[in-house]
Structures are given as C-alpha cells and as structure tokens.
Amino acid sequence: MKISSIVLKNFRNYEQALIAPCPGVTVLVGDNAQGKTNVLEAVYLCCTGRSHRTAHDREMIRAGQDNCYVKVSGVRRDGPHDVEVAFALAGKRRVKVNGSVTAKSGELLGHITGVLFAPEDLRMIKDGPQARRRFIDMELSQLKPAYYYALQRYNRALRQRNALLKDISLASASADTLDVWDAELAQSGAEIMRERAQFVEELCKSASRIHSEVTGGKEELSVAYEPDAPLGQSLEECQNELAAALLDRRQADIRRMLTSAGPHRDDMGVYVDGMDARAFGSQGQVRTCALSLKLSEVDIMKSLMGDAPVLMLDDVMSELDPERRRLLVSHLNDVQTLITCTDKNDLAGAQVGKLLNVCAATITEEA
C-alpha cells in the first residue's frame, strides 16, 4: 500500500490541503496544535471509516463552516484505490470508494490499509479490556469485512435486548421476548469470538518474535484470547456455548438491565515471562508490549493480504526511550511511514524521504 494524495478541505483546522507523500518516511514536523495529527487522523478514516479521536462526525468540520471532504488516494498490488468520505452539519456523511458511491459504511474497508500508533497506545496494555478489543476489532475490520459487519449486527442486537432488559425489569415485557435477540447475539457473537480466536493466534506468533528483537531474547511475551463466554471447537458449538451462557445469566441480566454475556466482555491477555502485563508490567514493558503489538499488526497484514499497510506514528517517537525508537526505526524499511513529531531530533537513524514543515494548517516542504 502506498498513498499517492490525501486531499483536505474544512477538516479539522484545515481550510484546504494537498499532500504528496513519498513512498518511504514522510515526516510532519511541528509544534503542538498546528495540524499534524490531523493529517492521520484524516487517513485513518478513510482506512477504518472512523476516526480514533471521536465519534462525532461534526467535530471533524472546520469551525464555522457546514461540511468538509476528505481524500485518500493510494496504489496497491491490484491497482490504485481512492477513498472519499464527506460530512455535512445538515445529512449523513457521504463515501465514495473509487468514485462510486457506498451503500454501506464497511464498503471502504480494505482499500486503503494503515496502522495508527498513536501515544494513547501506549497504554493499551494498563487500560481496561475495551482498549484491547478496539485494537483487535479495528484490525479485523481492515482484514476482514465480514467481521465489521458482524460487530455491527452484534452491536444492534446488544442495544435492543439492553432496552428490553429495562422494560421487563419495569413488568412491560416478558421475558420470553429476550429469545429473538438472544439468538441474533449468538449468532454474530460466534462469528466475531471465532475470528479473535484466529487472529490473536496469528498475533502472538508476531509479537513475540519483534518483543524477542526488541528485549534481545531477555523477555518473552504471549498474548492469549480471554473470550468471556466458552469458545466451542467450531462455529456452531461456539455458537450453542454463547446462547447457553445468555440464557444461565438472563435473570440476573433481568434484575441488572444489561447483557452479562458476550464478546463485549471479551479480553486478550498480555504475558512477560508468564506474569500478567496487565497488572505486574514495569512502565518500560508495558511500553514494549504495546509496540510489539502494534508492529504486528503490519506483519500480519502484509502477510494475509499481500501489501504492507501504511503506518502512521503519531507524536510517538518523543515518548520512547532511544532504545525503543531504534527498533521502531529498524522496522521501517520497506512500509510507507507518515511520522509526526515535534523535534527533527527524535527521528535519528531514520532514512526521511519528505520533511513537511506544519504551521497554523499550512504545510511546505523542506528542501
């Protein structure tokens, strides 16, 4: 994957922007609050379909106006991919994946393919379980659309019966009508357990090998899937698991008002030297453990679709030891890397092909 434009107009601070980067390390280079993160965060949306600071689409317009456009356009090994997203106060936003327009949101997943190390990253490994599952379900969503589609059939039925819960808890429903919605959850609740099961399989094999590069042999790291219901050995036994543990905790979820069961409770262990991360890591390994995973992800998504994504660091080089910054560098050949930063100086060793100066959402190049 590599990106040839990212086109913006009344994103962010942005009033409008074209910017070429440069098949190796790009580099946005500025002080804090210019418009650098910005940048990726506009890319990032086009990869994933939303963005990794809100959940507002409305935020992402420039002040004072009413819409904004956004652009990404790239080549991959089957050719060139172009996504286009635009928000309007007034309507739905708008998708465009290769100038026709999307019916459905997932329908621009897997054009345009990246990783966002970002330094809330860095506390992926401390923060509560929803931080792991966002990092395994945005990933599974760029490799596997299906995946997104079933997070969102699980979602909505996990809204629904939430809402029931409450009305039978106030005697203006019966209980028996949790069946339907019981059954939508185990249905699609099996097809997401059964693809982290596969895919955090695939991650530990990768993140142990970079943590091993990066401890030089000194730790070993291990990463296991904690579903919170049993995982059966196929898709309908997973499936007959999920609707038996719905239905042994509906009177408790009936007395609670919410869904006690499910892949929303799902977790991913993280190990160094058997002990938990989690809970016992140093500082310094959950930092290590957080960059092994995300450098995985690139691994295995060049593995399982042929083209290395985009990886985009966002102000992290300033938050890792030297140490940690030469391995992050070390993997940098051969993906294309947009870096923002604040001081050239932290990038030392890494080959910059483009430096692009940003000042007030005014971006030039540096000869």
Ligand SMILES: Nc1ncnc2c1ncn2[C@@H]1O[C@H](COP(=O)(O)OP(=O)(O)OP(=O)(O)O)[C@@H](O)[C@H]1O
Given for the second form:
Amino acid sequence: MKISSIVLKNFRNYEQALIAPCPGVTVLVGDNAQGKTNVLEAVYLCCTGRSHRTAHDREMIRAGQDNCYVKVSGVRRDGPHDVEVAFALAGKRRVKVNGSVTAKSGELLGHITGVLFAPEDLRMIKDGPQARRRFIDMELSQLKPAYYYALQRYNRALRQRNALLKDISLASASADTLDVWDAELAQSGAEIMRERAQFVEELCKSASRIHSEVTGGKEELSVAYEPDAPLGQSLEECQNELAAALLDRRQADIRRMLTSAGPHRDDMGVYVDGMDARAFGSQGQVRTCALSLKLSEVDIMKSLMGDAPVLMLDDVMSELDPERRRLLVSHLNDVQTLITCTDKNDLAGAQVGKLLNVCAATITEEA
Ligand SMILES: Nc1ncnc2c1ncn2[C@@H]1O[C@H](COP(=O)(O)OP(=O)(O)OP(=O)(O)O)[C@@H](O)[C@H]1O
Ligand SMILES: [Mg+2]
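Complement to the form predicted on its own: the form predicted in complex with the named molecule:
Full assembly next; the chain just shown is listed first.
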C-alpha cells in the first residue's frame, strides 16, 4: 500500500493541510506540540476508524470549529483506495470509501491499511492484558472486518449483560433474562476466540523469526494465546465452552455485578527463552519484543493482504538505543513509512525520501 495524499481540514491544530508522502520514508520533523502526531492520528483514523489517542470524535475537531474532515488516498495492488471521515459537533460521523457513503462503521476497514508504532507500544509487554488485546484487535479488525463486527456485537452484549446483572442484584429483574445475552456472548465470543487463536499462532511464527534476526539469534521469542474460557477445537465447541463458563459463573457474576468469563479477559503470553517476559523481562528485552511484534504485524498484513501496510513510527526512534534503531531501519525496505521525530539525528541512517518540517500546523518541505 502506498499513500499518495493526506488531506486535513480543521483536524486538531490544522486549519488545512495537504501532505503527499513519498513511496519510501517520509519524515515529519518539528518541535513538540507542532502537529506531527496529529498527522499520524488522521491516517490511523482512516485505517481503523478510531483514533489511537481518544474515543471522542469531538476532540479531533479544531478548537473553535464545528466540523472536521480527513481524507487519505492511496494505491494498493488492486487499484486506488480512499477513505474520507468527517465529524461535526452536532450530528453523526460520516464516512466515505472510494467516494461512496458507508452504512456500517466496519466498511472503512481494509482499504487504507497501517501499523502505528508509538512510544506507549514499547510498554505493551509490561502493561496489563488490555494493551495486548488491543494490539490483537486492531490488527485483526483491519485484516478481517467480520472480526470487527463480532467484537462490536460482543461488546454491546457485554454492556447489556453487565447492566442486567446490576438490575438482578437489585431484584428488579430475574436471572433468566440473562439467557439471551449469554447466547450472544457465547456466539460472538467464540468467533473472537477462534480468530485470536489462529492469529496468535501466525504471530508467533513471524515474531520468533524477526526476534531471532533482531537479537542476532541470541534470544528466542514466542507468544501464546491465553484465553480466559477454554478454547474449543471448533467454533461450535468454543461456543459451548463459553456458554457453560457463563452459566457456571452466573451466581458469582450477579453478586459482583460483572461478567467474569469471556474473551474480554483474554491475554497473550510473551516468552523469551521460555521465561514470561511480562513478569521477568528486562526493560531492553521487552522493548525488543514489542519491536518484533510490531514488525510482525507488518509482515502478517503483507502476506495475508498482498500489500504491506503503511508503517507509522511516532517518535519511537528517540526511545530506542542506536542498535535497535538500526535494526528497525533495516526492516523498512519496500514498506512506505511515516516517521515523526524532533531531532533528525535520531533517524539512524534511514533512507529518507522526503523531509517535512512541521511548525505550528504548517508543513513545509525541506529541499
Ligand atoms: N482539537 C484541537 N484543536 C486545536 N488544537 C489542538 C486540538 N487537539 C490538539 N491540538 C494541539 O495540537 C498540538 C499537538 O499536536 P501533536 O500531538 O501532533 O504534537 P507533536 O508535534 O506530535 O508533538 P510531540 O513532539 O510533543 O509529540 C498541541 O499544540 C495541541 O494543543
Ligand atoms: Mg507527537
């Protein structure tokens, strides 16, 4: 995938901007708070339908304005793709894919594909399970819109079930009203679990190969899906297991007013030479693991979709030591990359195709 243009109108601190990245490495350089990450956020929004920084659309609208617009256009092996997203303070978000208005939020997925690597991702291994679930979810949603819809159904059912648990414990509803939500959770939850299991298996192959390269064969990385409910061998078996787990915990859930079984409690184990890196990894080790996992995302997308996603590196160079920077740069071949940094000296010899200066939401190309 090669992005050819990014258009911003009233997005964050930008009144208006047009950015034309080059097919190789485009660098956005500037002081803090000038608008570098905002550009990556806009691209990520068109890839995933979400900001990586906020769940509130209105925060992305330029202060004092009542609407904003982002358009990202690019070319894939199968032809041109573009995604447009518009928000208004009043009214719903509007999304167009290749010029047509979409009816469902998942329709934008898989057109502009990207992997964002931000400093907080370096903490993914030591953070709680939520960070690792998010890593899996964002990747799988772009690869498989059906996964995204299953997640949507699951999360909706989970909210409903949790609300009902409260009503039941306050005796304003009876326990059998849970049946319908348990059935939906078991069905969508089983889909999520099967997809996660398959994805983490792929991830493990790719990440262990990359990690071995990155560490010069000194460390062996493996990742494993750790589902909260037992993983059945088939979708049906998985659904039955999950339904049984929900029923099993029903009384305890009513007491706690929370759903205690299901993929919203899943984790992904990360092991270096067989040791659990979540608990025992050194700071350098877990950073290298995060790097290997992110680069694997790029690899998996490339092999499953036929096109490499755009890689966005938000200020990660300054967080890596020179050796890891060089390793990262050595993986950028053939992958369109957008890098933000405050200091050009952090680029570790990357072949820069275009250098853009970002100053107070004004972008100028450096000759
Ligand atoms: N809705 C908004 N309206 C106007 N300005 C905004 C809005 N949201 C964020 N900003 C401004 O955007 C700027 C931050 O932009 P961004 O996060 O892209 O900075 P950056 O160049 O990546 O900085 P750093 O190097 O610190 O990461 C801040 O000045 C912030 O006040
Ligand atoms: Mg930034």
